[in-house]
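What follows is a single chain, given as structure tokens, in the form predicted alone.
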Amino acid sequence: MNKDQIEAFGDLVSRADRILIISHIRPDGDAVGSTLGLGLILEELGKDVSLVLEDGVPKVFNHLTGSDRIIREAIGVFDLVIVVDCSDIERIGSVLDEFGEPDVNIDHHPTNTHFAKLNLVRDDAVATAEIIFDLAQELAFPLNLPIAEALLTGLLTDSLGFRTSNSNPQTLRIAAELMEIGANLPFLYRKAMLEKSIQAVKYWGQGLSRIQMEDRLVWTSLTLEDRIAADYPGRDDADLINVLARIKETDISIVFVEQKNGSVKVSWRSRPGFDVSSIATQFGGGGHKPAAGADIKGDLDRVQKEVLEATRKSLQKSE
């Protein structure tokens, strides 16, 4: 992302009246925070903005001002279409089916496929929210409390509370600036990362009951029946992967989540020195070296067998 790209983005925004901002399916904190943060910034500039997430906003982020503005379907005609925090166009879902190639792609994943007309991709950023903050600074876009809360949520969740290996002094400086605007870091951390619904914890229980470990690899799965039994409303793993990643005897952790459409959502986490994004790309996914994911067509047993085989090979090469 260079000066010319930043200026090009500013020019696109200045010439647009109606703007669509979208992110990936099963949105996490950075997807929600980036979508909402950028949307609120552009509204402050007088733009008519539509915010769309195909799966809606997870309840854990309902405390963010403006979260109720995010809808599930894009309606109307837009001058500018922006995709945030999405490494490839397939992860958007069906939102873009009627709009074609997006105008702008803002992202921080090393596996980003540069699928838009203008690609603002910085894989050194801890979160897409960081890139949006930097764009706002470079282009003198407004920042207020609701924007700061959204962007800080993106930073917090993607860095796991500033614990990921790509967290750096600049990450903390940005967080400090957002706090100076008024964002309450302890409150946002608690809401996004500590508080869990009873349904989510029951869902964890289903997965933890069948956890398996082999050498330095640990994994578990969550079925559609598990989701029904726990009355869990989401299509994700309720952050169970980050629970498995805390097991000290492991180098790589995996969670398999069965989906209704005949596919399986797979999430990997790894310790420093291991690159799970290279495994995810083998299955059409992507992400970062320590954290990656993929949506893989097939039944749970077959997908689990193939992914475990590929992950074991990766572990052996790293030894």
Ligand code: 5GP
Contents of the next structure:
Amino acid sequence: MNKDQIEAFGDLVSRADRILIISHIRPDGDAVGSTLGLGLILEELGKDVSLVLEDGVPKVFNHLTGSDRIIREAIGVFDLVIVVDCSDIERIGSVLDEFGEPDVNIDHHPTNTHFAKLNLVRDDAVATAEIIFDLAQELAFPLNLPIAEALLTGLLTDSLGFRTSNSNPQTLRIAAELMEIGANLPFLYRKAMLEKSIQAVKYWGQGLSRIQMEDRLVWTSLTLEDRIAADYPGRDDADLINVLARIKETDISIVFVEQKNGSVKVSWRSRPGFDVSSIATQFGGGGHKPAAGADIKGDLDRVQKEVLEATRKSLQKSE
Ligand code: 5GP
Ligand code: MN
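Output block for the form predicted in complex with guanosine-5'-monophosphate, input the form predicted alone:
Let's see the whole complex now, leading with the same chain.
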């Protein structure tokens, strides 16, 4: 992302009145925080802003001011379409089907496919929220408390509370600036990262009861039946992957989540020195070296078998 691109983004924003901001399906804290943070910034600039996430806002982010502004469908005509925190166009879902090529893509995934007319992609950023913060600084866009809370939530969740290996002094400087605006870090941390519903923990229990380990690889699955048994409302893994990733005897952990449409959502995590994004891209997914995911067509048994095979191969190569 160079100066010209930042200027080009500023020009696009200044010329637009109706702006659509969208992010990926199964949104995480950075998807919600970046959509909301940028949306509120542009609104402060007097723009008519629509915020759309096809899967809506997960309940764990309901405390963010403005989160109720995020809807599930893009309605109307827009002068500018911005996609945030999304590495490829498929991951948006069907929101953009009628709108064609997006104008701007703001993202930090190394696997980003540069699918928009203007691609503001920086893979050194811990979160897309960090890029949005930097753009706001460069272009003298306004920040206020709800914006700071949204951006800090993106920074916190993607860095897993500042403990991913890419967390650095600048991450903490930005967090400090957002706190100075008034964002309550302990509160946001607890809401987005610690608190779990009883359903989510029961759902973890289903997965944990079937956990498997082989050499330095650990995995488990969550079936549609598990979801019903636990009465868990989401179609994600309730963050079970980050529980598995804490097992010290492993290099790579995987969670397979069975989906209603005959596909399986796979999440990988790895220790430094292992690259799971390259495995995820083999299956049409993406992400970062230590954390990646993919949506894979097929039934649970088959997907599990194929993914485990590819992951074992990758582990052998890394040794
Ligand atoms: P998670 O496993 O928590 O869903 O995602 C881990 C990382 O991989 C995140 O950076 C996320 O954006 C990325 N990721 C997860 N699923 C997909 C996918 O289906 N496609 C792509 N391109 N990236 C994904
Ligand atoms: Mn992100």
